[in-house]
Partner chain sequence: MRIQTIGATTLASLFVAAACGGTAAPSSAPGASAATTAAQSAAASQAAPAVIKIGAVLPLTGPFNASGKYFQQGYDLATKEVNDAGGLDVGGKKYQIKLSVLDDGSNGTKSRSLVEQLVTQDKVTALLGGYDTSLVEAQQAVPDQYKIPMVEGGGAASAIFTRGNKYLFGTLATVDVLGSNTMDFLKYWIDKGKLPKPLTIAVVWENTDHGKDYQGAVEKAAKDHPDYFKVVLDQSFELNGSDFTPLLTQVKAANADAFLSDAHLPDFITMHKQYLQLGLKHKFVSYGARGPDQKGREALGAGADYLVAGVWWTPAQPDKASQDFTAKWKKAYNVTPDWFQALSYETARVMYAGISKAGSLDGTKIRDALAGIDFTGSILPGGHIKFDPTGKPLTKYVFTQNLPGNKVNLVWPQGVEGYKDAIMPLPMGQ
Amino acid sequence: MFDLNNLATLAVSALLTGGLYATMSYGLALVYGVMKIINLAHAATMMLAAFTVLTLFRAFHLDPIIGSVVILPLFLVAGMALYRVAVGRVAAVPIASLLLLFGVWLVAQNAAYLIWGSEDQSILTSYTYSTISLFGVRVAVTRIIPFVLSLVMLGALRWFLGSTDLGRAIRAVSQDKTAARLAGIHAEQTAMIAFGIGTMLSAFAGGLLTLIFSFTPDFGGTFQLKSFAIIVLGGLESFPGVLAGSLVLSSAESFSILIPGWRASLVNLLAFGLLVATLVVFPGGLASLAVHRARKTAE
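Show me the one chain in the form predicted in complex with its partner chain?
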(Lines of atoms letter the chains of each structure in order from A and count residues from 1; the text may use other names and numbers.)
(Lines give C-alpha, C1' and ligand atoms only; values in the text may rest on other atoms or scores of the structure.)
Protein backbone atom coordinates (compact mmCIF):
# COMPACT_ATOMS: atom_id res chain seq x y z
CA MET A 1 0.00 0.00 0.00
CA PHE A 2 2.79 2.49 0.89
CA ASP A 3 5.13 2.97 -2.04
CA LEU A 4 8.52 4.69 -1.98
CA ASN A 5 7.02 8.09 -2.72
CA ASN A 6 4.62 7.77 0.22
CA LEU A 7 7.48 6.78 2.53
CA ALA A 8 9.48 9.74 1.31
CA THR A 9 6.45 11.96 2.02
CA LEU A 10 6.36 10.66 5.61
CA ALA A 11 10.09 11.28 6.03
CA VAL A 12 9.91 14.82 4.70
CA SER A 13 6.84 15.50 6.81
CA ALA A 14 8.69 14.26 9.90
CA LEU A 15 11.60 16.59 9.14
CA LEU A 16 9.44 19.66 8.56
CA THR A 17 7.15 19.02 11.53
CA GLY A 18 10.25 18.53 13.67
CA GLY A 19 11.41 21.98 12.66
CA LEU A 20 7.99 23.39 13.53
CA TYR A 21 8.03 21.75 16.95
CA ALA A 22 11.57 23.02 17.63
CA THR A 23 10.54 26.57 16.72
CA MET A 24 7.73 26.27 19.26
CA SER A 25 9.95 24.86 22.01
CA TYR A 26 13.06 27.08 22.12
CA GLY A 27 11.34 29.75 24.20
CA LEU A 28 10.19 27.22 26.78
CA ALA A 29 13.66 25.66 26.93
CA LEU A 30 15.36 29.02 27.49
CA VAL A 31 13.05 30.01 30.34
CA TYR A 32 13.47 26.65 32.03
CA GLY A 33 17.20 26.66 31.50
CA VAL A 34 17.70 30.00 33.24
CA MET A 35 14.98 30.06 35.85
CA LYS A 36 14.17 26.39 36.30
CA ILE A 37 10.48 27.20 36.00
CA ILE A 38 7.98 25.75 33.56
CA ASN A 39 6.45 28.64 31.67
CA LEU A 40 2.75 27.75 31.62
CA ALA A 41 2.06 31.05 29.87
CA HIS A 42 3.92 29.72 26.79
CA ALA A 43 0.62 28.81 25.07
CA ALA A 44 -0.82 32.22 25.91
CA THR A 45 2.18 33.94 24.32
CA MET A 46 1.83 31.91 21.12
CA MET A 47 -1.89 32.62 21.01
CA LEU A 48 -1.55 36.38 21.62
CA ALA A 49 1.19 36.57 19.01
CA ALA A 50 -1.05 34.79 16.49
CA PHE A 51 -3.86 37.27 17.10
CA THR A 52 -1.47 40.23 16.94
CA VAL A 53 -0.15 39.02 13.59
CA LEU A 54 -3.74 38.55 12.41
CA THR A 55 -4.61 42.11 13.44
CA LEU A 56 -1.59 43.49 11.57
CA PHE A 57 -2.50 41.37 8.54
CA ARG A 58 -6.07 42.69 8.48
CA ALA A 59 -5.23 46.30 9.26
CA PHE A 60 -2.09 46.78 7.15
CA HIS A 61 -2.01 43.66 4.91
CA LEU A 62 1.27 42.83 6.61
CA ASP A 63 2.55 39.39 5.62
CA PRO A 64 2.50 37.02 8.64
CA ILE A 65 6.23 36.25 8.37
CA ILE A 66 7.09 39.94 8.50
CA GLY A 67 4.43 40.41 11.18
CA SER A 68 6.08 37.71 13.28
CA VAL A 69 9.33 39.71 13.19
CA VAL A 70 7.67 43.09 13.77
CA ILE A 71 6.02 41.91 17.00
CA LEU A 72 9.29 40.67 18.53
CA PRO A 73 10.24 43.87 20.40
CA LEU A 74 6.70 44.11 21.81
CA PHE A 75 6.86 40.61 23.26
CA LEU A 76 10.44 41.05 24.48
CA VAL A 77 9.32 44.07 26.52
CA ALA A 78 6.09 42.33 27.62
CA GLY A 79 8.04 39.29 28.82
CA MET A 80 10.51 41.42 30.73
CA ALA A 81 7.68 43.44 32.28
CA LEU A 82 5.86 40.25 33.33
CA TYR A 83 9.04 38.99 34.97
CA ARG A 84 9.71 42.30 36.71
CA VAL A 85 6.18 42.73 38.01
CA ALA A 86 5.29 39.16 38.90
CA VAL A 87 7.42 36.19 37.94
CA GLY A 88 10.65 37.45 39.50
CA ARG A 89 8.94 37.77 42.88
CA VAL A 90 7.98 34.08 42.98
CA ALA A 91 10.69 32.50 40.81
CA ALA A 92 12.36 30.97 43.86
CA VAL A 93 9.18 29.02 44.72
CA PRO A 94 8.41 26.61 41.84
CA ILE A 95 4.77 25.92 42.73
CA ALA A 96 4.03 29.62 43.09
CA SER A 97 5.54 30.45 39.71
CA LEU A 98 3.62 27.56 38.09
CA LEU A 99 0.34 28.82 39.51
CA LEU A 100 1.14 32.42 38.58
CA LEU A 101 1.94 31.58 34.98
CA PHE A 102 -1.12 29.33 34.73
CA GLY A 103 -3.15 32.29 35.96
CA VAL A 104 -1.53 34.50 33.33
CA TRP A 105 -2.55 31.93 30.69
CA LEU A 106 -6.19 32.00 31.83
CA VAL A 107 -6.30 35.79 31.99
CA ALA A 108 -4.78 36.08 28.52
CA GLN A 109 -7.28 33.56 27.12
CA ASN A 110 -10.26 35.37 28.55
CA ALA A 111 -8.94 38.74 27.44
CA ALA A 112 -8.54 37.33 23.94
CA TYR A 113 -12.17 36.10 23.99
CA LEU A 114 -13.27 39.62 24.87
CA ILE A 115 -11.12 41.34 22.25
CA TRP A 116 -11.26 38.91 19.31
CA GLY A 117 -14.19 36.62 20.14
CA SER A 118 -14.19 32.83 20.01
CA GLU A 119 -14.63 32.22 16.29
CA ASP A 120 -11.91 30.42 14.37
CA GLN A 121 -9.57 32.83 12.65
CA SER A 122 -7.05 32.15 9.92
CA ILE A 123 -4.81 33.89 7.42
CA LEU A 124 -4.88 33.13 3.72
CA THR A 125 -1.86 34.41 1.78
CA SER A 126 -0.89 34.31 -1.87
CA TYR A 127 1.51 31.45 -1.11
CA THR A 128 -0.72 29.34 1.21
CA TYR A 129 -1.12 26.66 -1.46
CA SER A 130 2.31 27.09 -3.07
CA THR A 131 4.48 24.00 -3.07
CA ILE A 132 7.98 22.97 -4.15
CA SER A 133 9.43 19.57 -4.85
CA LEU A 134 11.82 18.22 -2.21
CA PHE A 135 13.40 14.80 -2.92
CA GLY A 136 10.51 14.13 -5.29
CA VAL A 137 7.97 14.99 -2.63
CA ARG A 138 5.55 17.89 -2.93
CA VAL A 139 6.02 20.17 0.07
CA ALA A 140 4.10 23.27 1.09
CA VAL A 141 6.09 26.50 1.27
CA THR A 142 4.30 27.30 4.53
CA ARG A 143 5.83 24.15 6.08
CA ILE A 144 9.35 24.86 4.86
CA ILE A 145 9.49 28.35 6.31
CA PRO A 146 9.19 27.31 10.00
CA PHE A 147 11.72 24.53 9.40
CA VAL A 148 14.31 26.85 7.88
CA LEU A 149 13.69 29.45 10.57
CA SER A 150 14.13 26.83 13.30
CA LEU A 151 17.64 26.15 11.99
CA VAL A 152 18.34 29.89 11.80
CA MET A 153 17.04 30.32 15.36
CA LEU A 154 19.20 27.46 16.60
CA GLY A 155 22.26 29.01 14.99
CA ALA A 156 21.41 32.43 16.34
CA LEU A 157 20.84 31.09 19.86
CA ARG A 158 24.11 29.20 19.86
CA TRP A 159 25.99 32.29 18.67
CA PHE A 160 24.18 34.53 21.18
CA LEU A 161 24.73 32.25 24.15
CA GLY A 162 28.32 31.44 23.21
CA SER A 163 29.71 34.64 21.80
CA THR A 164 28.01 37.59 23.50
CA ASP A 165 28.48 38.93 27.03
CA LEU A 166 24.76 38.80 27.72
CA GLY A 167 24.54 35.24 26.39
CA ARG A 168 27.42 34.13 28.58
CA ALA A 169 25.79 35.87 31.54
CA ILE A 170 22.56 33.96 30.87
CA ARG A 171 24.47 30.69 30.77
CA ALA A 172 26.26 31.56 33.99
CA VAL A 173 23.02 32.38 35.78
CA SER A 174 21.42 29.17 34.52
CA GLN A 175 24.36 27.13 35.84
CA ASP A 176 24.73 28.77 39.25
CA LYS A 177 22.98 31.99 40.19
CA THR A 178 25.04 32.59 43.33
CA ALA A 179 28.35 32.06 41.56
CA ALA A 180 27.19 34.35 38.77
CA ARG A 181 26.46 37.08 41.32
CA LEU A 182 29.87 36.60 42.87
CA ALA A 183 31.36 37.00 39.40
CA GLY A 184 29.73 40.41 39.16
CA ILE A 185 26.74 39.44 37.02
CA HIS A 186 23.47 41.15 37.86
CA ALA A 187 21.55 37.88 38.12
CA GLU A 188 18.05 39.31 38.47
CA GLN A 189 18.40 41.62 35.50
CA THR A 190 19.88 38.78 33.43
CA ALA A 191 17.01 36.48 34.37
CA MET A 192 14.54 39.19 33.41
CA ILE A 193 16.14 39.62 29.99
CA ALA A 194 16.24 35.85 29.50
CA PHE A 195 12.52 35.60 30.31
CA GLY A 196 11.89 38.40 27.83
CA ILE A 197 13.87 36.58 25.14
CA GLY A 198 12.03 33.32 25.89
CA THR A 199 8.71 35.12 25.55
CA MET A 200 9.89 36.68 22.31
CA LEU A 201 10.84 33.27 20.88
CA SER A 202 7.44 31.84 21.81
CA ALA A 203 5.75 34.80 20.15
CA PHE A 204 7.78 34.27 16.98
CA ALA A 205 6.60 30.67 16.86
CA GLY A 206 3.01 31.75 17.45
CA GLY A 207 3.18 34.22 14.58
CA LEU A 208 4.57 31.62 12.20
CA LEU A 209 1.93 29.08 13.17
CA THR A 210 -0.72 31.32 11.58
CA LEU A 211 0.70 30.20 8.23
CA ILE A 212 -0.50 26.68 8.90
CA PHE A 213 -3.35 26.63 11.43
CA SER A 214 -6.57 28.35 12.25
CA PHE A 215 -6.73 29.59 15.84
CA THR A 216 -8.98 30.73 18.66
CA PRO A 217 -8.10 31.95 22.17
CA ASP A 218 -7.82 28.25 23.08
CA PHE A 219 -4.92 27.91 20.66
CA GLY A 220 -1.59 26.68 21.86
CA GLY A 221 -2.57 24.28 24.63
CA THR A 222 -1.80 21.10 22.68
CA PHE A 223 1.44 22.58 21.34
CA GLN A 224 2.50 23.58 24.86
CA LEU A 225 2.09 20.00 26.06
CA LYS A 226 4.12 18.74 23.13
CA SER A 227 6.80 21.35 23.86
CA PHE A 228 7.08 20.00 27.43
CA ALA A 229 7.57 16.51 26.07
CA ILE A 230 10.18 17.84 23.63
CA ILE A 231 12.27 19.77 26.15
CA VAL A 232 12.26 16.79 28.50
CA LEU A 233 13.14 14.44 25.67
CA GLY A 234 15.83 16.76 24.37
CA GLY A 235 17.38 17.52 27.73
CA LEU A 236 15.90 20.42 29.58
CA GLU A 237 18.65 22.95 28.98
CA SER A 238 19.99 21.99 25.57
CA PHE A 239 18.92 23.72 22.35
CA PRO A 240 20.40 21.12 19.98
CA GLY A 241 18.62 18.66 22.28
CA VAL A 242 15.35 20.50 21.61
CA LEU A 243 15.81 20.06 17.85
CA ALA A 244 16.73 16.40 18.32
CA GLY A 245 13.74 15.84 20.61
CA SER A 246 11.45 17.54 18.09
CA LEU A 247 12.69 15.28 15.31
CA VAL A 248 12.26 12.16 17.44
CA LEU A 249 8.67 13.11 18.29
CA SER A 250 7.73 14.14 14.76
CA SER A 251 9.24 10.96 13.33
CA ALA A 252 7.34 8.81 15.79
CA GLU A 253 4.09 10.62 14.90
CA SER A 254 4.76 10.37 11.18
CA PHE A 255 5.86 6.75 10.90
CA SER A 256 3.40 5.39 13.46
CA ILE A 257 0.84 5.36 10.64
CA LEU A 258 2.73 2.36 9.22
CA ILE A 259 1.94 0.22 12.27
CA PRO A 260 -0.86 -2.19 11.29
CA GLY A 261 -4.06 -1.30 13.14
CA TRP A 262 -2.64 2.00 14.43
CA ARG A 263 -5.21 4.74 14.98
CA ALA A 264 -4.17 8.27 14.00
CA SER A 265 -6.26 9.46 16.97
CA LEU A 266 -3.63 7.96 19.28
CA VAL A 267 -0.96 10.41 18.11
CA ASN A 268 -0.95 12.42 21.36
CA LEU A 269 -0.33 9.18 23.21
CA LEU A 270 3.07 9.13 21.53
CA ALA A 271 4.10 12.53 22.84
CA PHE A 272 3.12 11.75 26.40
CA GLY A 273 4.36 8.21 26.22
CA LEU A 274 7.77 9.50 25.16
CA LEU A 275 7.68 12.04 28.00
CA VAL A 276 7.04 9.34 30.59
CA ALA A 277 9.59 6.96 29.07
CA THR A 278 12.26 9.66 29.01
CA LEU A 279 11.69 10.61 32.63
CA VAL A 280 11.92 6.99 33.71
CA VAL A 281 14.72 5.69 31.50
CA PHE A 282 17.01 8.68 30.88
CA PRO A 283 15.79 11.74 32.78
CA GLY A 284 18.55 13.92 31.37
CA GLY A 285 17.14 13.54 27.89
CA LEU A 286 18.94 13.00 24.59
CA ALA A 287 21.54 15.69 25.37
CA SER A 288 22.70 13.87 28.50
CA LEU A 289 22.83 10.63 26.52
CA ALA A 290 25.05 12.31 23.93
CA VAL A 291 27.33 13.79 26.60
CA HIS A 292 27.57 10.43 28.35
CA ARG A 293 28.53 8.66 25.13
CA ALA A 294 31.08 11.37 24.29
CA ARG A 295 32.70 10.95 27.73
CA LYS A 296 32.79 7.16 27.31
CA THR A 297 34.41 7.54 23.92
CA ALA A 298 37.01 9.95 25.36
CA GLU A 299 37.81 7.43 28.12
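Given the form predicted in complex with its partner chain above, produce the structure of the same protein in the form predicted alone.
No partners, no molecules, just the chain.
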Protein backbone atom coordinates (compact mmCIF):
# COMPACT_ATOMS: atom_id res chain seq x y z
CA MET A 1 0.00 0.00 0.00
CA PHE A 2 1.42 3.38 -1.01
CA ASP A 3 0.98 6.29 1.39
CA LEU A 4 1.45 10.01 0.72
CA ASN A 5 5.17 9.82 1.50
CA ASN A 6 5.67 7.12 -1.13
CA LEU A 7 3.71 9.15 -3.69
CA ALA A 8 5.78 12.24 -2.86
CA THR A 9 8.95 10.21 -3.42
CA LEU A 10 7.70 9.10 -6.83
CA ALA A 11 6.72 12.68 -7.75
CA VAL A 12 10.15 14.07 -6.79
CA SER A 13 11.85 11.27 -8.73
CA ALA A 14 9.72 12.06 -11.81
CA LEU A 15 10.58 15.77 -11.60
CA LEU A 16 14.32 15.21 -11.25
CA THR A 17 14.41 12.64 -14.05
CA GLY A 18 12.30 14.89 -16.28
CA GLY A 19 14.87 17.68 -16.10
CA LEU A 20 17.62 15.35 -17.27
CA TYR A 21 15.41 13.91 -20.03
CA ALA A 22 14.72 17.43 -21.27
CA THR A 23 18.42 18.26 -21.62
CA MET A 24 18.95 14.91 -23.31
CA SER A 25 16.20 15.65 -25.85
CA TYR A 26 16.70 19.36 -26.61
CA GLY A 27 19.70 18.65 -28.83
CA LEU A 28 17.69 16.19 -30.89
CA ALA A 29 14.78 18.65 -31.18
CA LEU A 30 17.09 21.52 -32.17
CA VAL A 31 18.70 19.53 -34.98
CA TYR A 32 15.32 18.38 -36.29
CA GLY A 33 13.84 21.87 -36.04
CA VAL A 34 16.60 23.48 -38.10
CA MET A 35 17.45 20.72 -40.60
CA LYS A 36 14.39 18.43 -40.48
CA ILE A 37 16.63 15.39 -40.00
CA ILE A 38 16.66 12.78 -37.25
CA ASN A 39 20.11 12.72 -35.67
CA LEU A 40 20.79 9.00 -35.19
CA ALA A 41 24.28 9.92 -33.98
CA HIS A 42 22.62 11.31 -30.84
CA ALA A 43 23.31 8.05 -28.98
CA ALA A 44 26.94 8.03 -30.13
CA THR A 45 27.43 11.56 -28.82
CA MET A 46 26.10 10.67 -25.37
CA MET A 47 28.23 7.53 -25.27
CA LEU A 48 31.44 9.29 -26.36
CA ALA A 49 30.77 12.09 -23.87
CA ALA A 50 30.40 9.55 -21.07
CA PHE A 51 33.73 7.91 -21.93
CA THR A 52 35.45 11.28 -22.35
CA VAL A 53 34.28 12.30 -18.87
CA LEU A 54 35.52 8.92 -17.57
CA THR A 55 38.93 9.47 -19.19
CA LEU A 56 39.23 12.95 -17.66
CA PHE A 57 38.24 11.52 -14.28
CA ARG A 58 40.88 8.79 -14.43
CA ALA A 59 43.68 10.86 -15.95
CA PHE A 60 43.23 14.16 -14.08
CA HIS A 61 40.84 13.22 -11.23
CA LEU A 62 38.43 15.72 -12.73
CA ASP A 63 34.99 15.57 -11.14
CA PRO A 64 32.38 14.35 -13.67
CA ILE A 65 30.34 17.49 -13.13
CA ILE A 66 33.27 19.68 -14.14
CA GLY A 67 34.14 17.19 -16.87
CA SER A 68 30.63 17.49 -18.35
CA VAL A 69 31.17 21.25 -18.67
CA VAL A 70 34.78 21.07 -19.89
CA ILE A 71 33.86 18.81 -22.83
CA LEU A 72 31.22 21.20 -24.19
CA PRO A 73 33.53 23.19 -26.52
CA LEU A 74 35.05 19.93 -27.79
CA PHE A 75 31.69 18.48 -28.81
CA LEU A 76 30.47 21.82 -30.18
CA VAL A 77 33.43 21.89 -32.57
CA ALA A 78 33.11 18.15 -33.32
CA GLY A 79 29.43 18.58 -34.21
CA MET A 80 30.14 21.54 -36.47
CA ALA A 81 32.97 19.61 -38.15
CA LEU A 82 30.73 16.58 -38.73
CA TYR A 83 28.11 18.80 -40.33
CA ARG A 84 30.66 20.59 -42.50
CA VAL A 85 32.37 17.40 -43.68
CA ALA A 86 29.42 15.05 -44.10
CA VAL A 87 25.94 15.97 -42.87
CA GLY A 88 25.63 19.24 -44.78
CA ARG A 89 26.28 17.41 -48.06
CA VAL A 90 23.25 15.13 -47.66
CA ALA A 91 20.97 17.18 -45.40
CA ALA A 92 18.57 17.84 -48.28
CA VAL A 93 17.96 14.09 -48.70
CA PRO A 94 16.32 12.77 -45.49
CA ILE A 95 17.00 9.07 -46.08
CA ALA A 96 20.64 9.74 -46.96
CA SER A 97 21.19 11.83 -43.83
CA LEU A 98 19.45 9.18 -41.74
CA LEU A 99 21.71 6.42 -43.06
CA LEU A 100 24.81 8.61 -42.74
CA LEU A 101 24.17 9.41 -39.09
CA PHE A 102 23.31 5.78 -38.37
CA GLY A 103 26.69 4.89 -39.87
CA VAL A 104 28.40 7.49 -37.67
CA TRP A 105 26.75 5.87 -34.63
CA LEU A 106 28.03 2.41 -35.61
CA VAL A 107 31.55 3.68 -36.33
CA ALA A 108 31.69 5.53 -32.99
CA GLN A 109 30.38 2.49 -31.14
CA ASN A 110 32.97 0.14 -32.62
CA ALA A 111 35.75 2.67 -32.09
CA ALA A 112 34.74 2.84 -28.42
CA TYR A 113 34.99 -0.96 -28.18
CA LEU A 114 38.56 -0.75 -29.48
CA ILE A 115 39.57 2.09 -27.16
CA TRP A 116 37.72 1.34 -23.92
CA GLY A 117 36.67 -2.31 -24.25
CA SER A 118 33.28 -3.88 -23.59
CA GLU A 119 33.27 -3.92 -19.77
CA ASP A 120 30.77 -1.89 -17.77
CA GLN A 121 32.33 1.37 -16.62
CA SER A 122 31.20 3.65 -13.81
CA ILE A 123 32.37 6.74 -11.98
CA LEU A 124 32.34 6.75 -8.18
CA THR A 125 32.78 10.04 -6.33
CA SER A 126 32.68 11.10 -2.70
CA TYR A 127 28.98 11.97 -3.09
CA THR A 128 27.86 9.00 -5.19
CA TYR A 129 25.94 7.41 -2.30
CA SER A 130 25.02 10.64 -0.50
CA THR A 131 21.41 11.71 0.01
CA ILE A 132 19.67 14.82 1.29
CA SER A 133 16.16 15.54 2.48
CA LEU A 134 14.00 17.36 -0.08
CA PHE A 135 10.42 18.18 0.99
CA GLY A 136 10.68 15.38 3.52
CA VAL A 137 11.90 12.89 0.90
CA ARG A 138 15.40 11.39 0.85
CA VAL A 139 16.87 12.06 -2.58
CA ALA A 140 20.24 11.02 -3.99
CA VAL A 141 22.65 13.90 -4.56
CA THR A 142 23.50 12.39 -7.96
CA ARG A 143 19.87 12.96 -8.97
CA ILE A 144 19.71 16.56 -7.78
CA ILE A 145 22.95 17.75 -9.37
CA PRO A 146 21.99 16.74 -12.96
CA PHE A 147 18.54 18.29 -12.47
CA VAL A 148 19.96 21.65 -11.34
CA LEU A 149 22.56 21.70 -14.11
CA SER A 150 19.89 20.75 -16.63
CA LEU A 151 17.78 23.73 -15.57
CA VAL A 152 20.80 26.02 -15.91
CA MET A 153 21.57 24.67 -19.39
CA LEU A 154 17.95 24.91 -20.55
CA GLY A 155 17.71 28.45 -19.20
CA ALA A 156 20.90 29.39 -21.06
CA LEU A 157 19.53 27.82 -24.26
CA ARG A 158 16.24 29.69 -23.91
CA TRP A 159 18.11 32.98 -23.43
CA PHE A 160 20.43 32.23 -26.35
CA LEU A 161 17.62 31.44 -28.80
CA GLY A 162 15.49 34.39 -27.72
CA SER A 163 17.99 37.16 -27.01
CA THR A 164 20.96 36.80 -29.35
CA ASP A 165 21.29 37.48 -33.07
CA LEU A 166 22.60 33.97 -33.72
CA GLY A 167 19.78 32.44 -31.70
CA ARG A 168 17.19 34.42 -33.67
CA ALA A 169 18.89 33.33 -36.89
CA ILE A 170 18.61 29.68 -35.82
CA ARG A 171 14.91 30.16 -35.08
CA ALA A 172 14.39 31.88 -38.43
CA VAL A 173 16.09 29.05 -40.33
CA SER A 174 14.03 26.47 -38.45
CA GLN A 175 10.80 28.25 -39.42
CA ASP A 176 11.56 28.99 -43.07
CA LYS A 177 15.01 28.51 -44.57
CA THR A 178 14.16 30.29 -47.84
CA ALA A 179 12.76 33.35 -46.08
CA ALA A 180 15.80 33.38 -43.79
CA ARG A 181 18.11 33.49 -46.82
CA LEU A 182 16.10 36.37 -48.28
CA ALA A 183 16.53 38.20 -44.97
CA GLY A 184 20.31 37.93 -45.34
CA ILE A 185 20.91 34.97 -43.02
CA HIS A 186 23.59 32.49 -44.06
CA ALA A 187 21.39 29.41 -43.69
CA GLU A 188 24.09 26.78 -44.13
CA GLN A 189 26.44 28.34 -41.62
CA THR A 190 23.58 28.76 -39.17
CA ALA A 191 22.57 25.12 -39.63
CA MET A 192 26.16 24.04 -38.99
CA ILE A 193 26.26 25.97 -35.71
CA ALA A 194 22.85 24.60 -34.71
CA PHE A 195 24.08 21.04 -35.34
CA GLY A 196 27.12 21.78 -33.18
CA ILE A 197 24.93 23.13 -30.37
CA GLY A 198 22.66 20.09 -30.61
CA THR A 199 25.70 17.82 -30.37
CA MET A 200 26.98 19.80 -27.39
CA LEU A 201 23.66 19.44 -25.55
CA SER A 202 23.68 15.69 -26.17
CA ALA A 203 27.23 15.48 -24.84
CA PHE A 204 26.27 17.46 -21.74
CA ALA A 205 23.47 15.00 -21.02
CA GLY A 206 25.79 12.05 -21.64
CA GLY A 207 28.33 13.43 -19.18
CA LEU A 208 25.68 13.95 -16.49
CA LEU A 209 24.30 10.45 -16.99
CA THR A 210 27.63 9.04 -15.76
CA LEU A 211 26.67 10.24 -12.28
CA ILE A 212 23.71 7.86 -12.28
CA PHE A 213 24.36 4.94 -14.62
CA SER A 214 27.16 2.59 -15.58
CA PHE A 215 27.94 2.54 -19.29
CA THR A 216 29.46 0.57 -22.16
CA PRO A 217 29.93 1.40 -25.87
CA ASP A 218 26.28 0.33 -26.29
CA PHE A 219 25.31 3.15 -23.92
CA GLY A 220 22.96 5.75 -25.37
CA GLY A 221 20.68 3.63 -27.56
CA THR A 222 17.87 3.36 -25.02
CA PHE A 223 18.15 7.05 -24.11
CA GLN A 224 18.03 7.95 -27.81
CA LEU A 225 14.75 6.07 -28.20
CA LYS A 226 13.40 7.87 -25.15
CA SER A 227 14.45 11.18 -26.71
CA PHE A 228 12.55 10.25 -29.88
CA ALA A 229 9.46 9.53 -27.80
CA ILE A 230 9.83 12.84 -25.96
CA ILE A 231 10.22 15.07 -29.00
CA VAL A 232 7.36 13.32 -30.82
CA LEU A 233 5.19 13.67 -27.72
CA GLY A 234 6.23 17.31 -27.39
CA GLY A 235 5.63 18.18 -31.03
CA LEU A 236 9.05 17.71 -32.70
CA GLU A 237 9.90 21.42 -33.03
CA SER A 238 8.35 22.76 -29.82
CA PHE A 239 10.90 23.39 -27.07
CA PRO A 240 8.22 23.89 -24.36
CA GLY A 241 6.67 20.69 -25.73
CA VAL A 242 9.95 18.86 -25.19
CA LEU A 243 9.93 19.87 -21.52
CA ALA A 244 6.30 18.75 -21.19
CA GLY A 245 7.03 15.48 -22.98
CA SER A 246 10.00 14.86 -20.67
CA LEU A 247 7.83 15.30 -17.59
CA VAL A 248 5.10 13.07 -19.03
CA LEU A 249 7.55 10.26 -19.75
CA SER A 250 9.43 10.53 -16.45
CA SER A 251 6.10 10.61 -14.55
CA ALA A 252 4.85 7.55 -16.42
CA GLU A 253 8.07 5.69 -15.61
CA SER A 254 8.09 6.76 -11.97
CA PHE A 255 4.44 5.96 -11.24
CA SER A 256 4.40 2.74 -13.26
CA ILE A 257 5.36 0.96 -10.05
CA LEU A 258 1.76 1.47 -8.92
CA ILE A 259 0.52 -0.83 -11.70
CA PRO A 260 -0.29 -4.27 -10.23
CA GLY A 261 2.17 -6.89 -11.44
CA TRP A 262 4.46 -4.31 -13.04
CA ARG A 263 8.16 -5.16 -13.34
CA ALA A 264 11.05 -2.68 -13.51
CA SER A 265 12.38 -4.47 -16.60
CA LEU A 266 9.31 -3.25 -18.51
CA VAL A 267 9.94 0.45 -17.89
CA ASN A 268 11.34 1.08 -21.39
CA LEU A 269 8.07 -0.26 -22.79
CA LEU A 270 6.43 2.97 -21.62
CA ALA A 271 8.61 5.14 -23.87
CA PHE A 272 7.95 2.97 -26.91
CA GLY A 273 4.24 2.75 -26.10
CA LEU A 274 3.98 6.54 -25.76
CA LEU A 275 5.83 6.96 -29.06
CA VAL A 276 3.43 4.69 -30.96
CA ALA A 277 0.34 6.08 -29.23
CA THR A 278 1.34 9.68 -29.95
CA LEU A 279 2.00 8.99 -33.65
CA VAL A 280 -1.39 7.27 -33.98
CA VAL A 281 -3.62 9.48 -31.82
CA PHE A 282 -2.15 12.99 -32.16
CA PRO A 283 0.88 13.12 -34.50
CA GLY A 284 1.42 16.81 -33.75
CA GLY A 285 2.12 16.04 -30.10
CA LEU A 286 1.16 18.07 -27.04
CA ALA A 287 1.99 21.31 -28.87
CA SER A 288 -0.73 20.64 -31.46
CA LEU A 289 -3.26 20.02 -28.69
CA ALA A 290 -2.36 23.37 -27.10
CA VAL A 291 -2.72 25.17 -30.44
CA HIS A 292 -6.06 23.46 -31.11
CA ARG A 293 -7.38 24.44 -27.69
CA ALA A 294 -6.22 28.05 -28.18
CA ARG A 295 -8.05 28.22 -31.51
CA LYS A 296 -11.25 26.86 -30.00
CA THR A 297 -11.03 29.40 -27.18
CA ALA A 298 -10.54 32.22 -29.72
CA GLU A 299 -13.59 31.09 -31.67
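For the two forms, the rigid core is made up of the largest set of C-alpha atoms that agree within 1.5 Å on superposition. Numbering follows the first chain given and starts at 1. Not measured: the values here are computed from a predicted model.
After superposition on the rigid core, displacement of the C-alpha of residue 266 between these two forms amounts to 2 Å or more.
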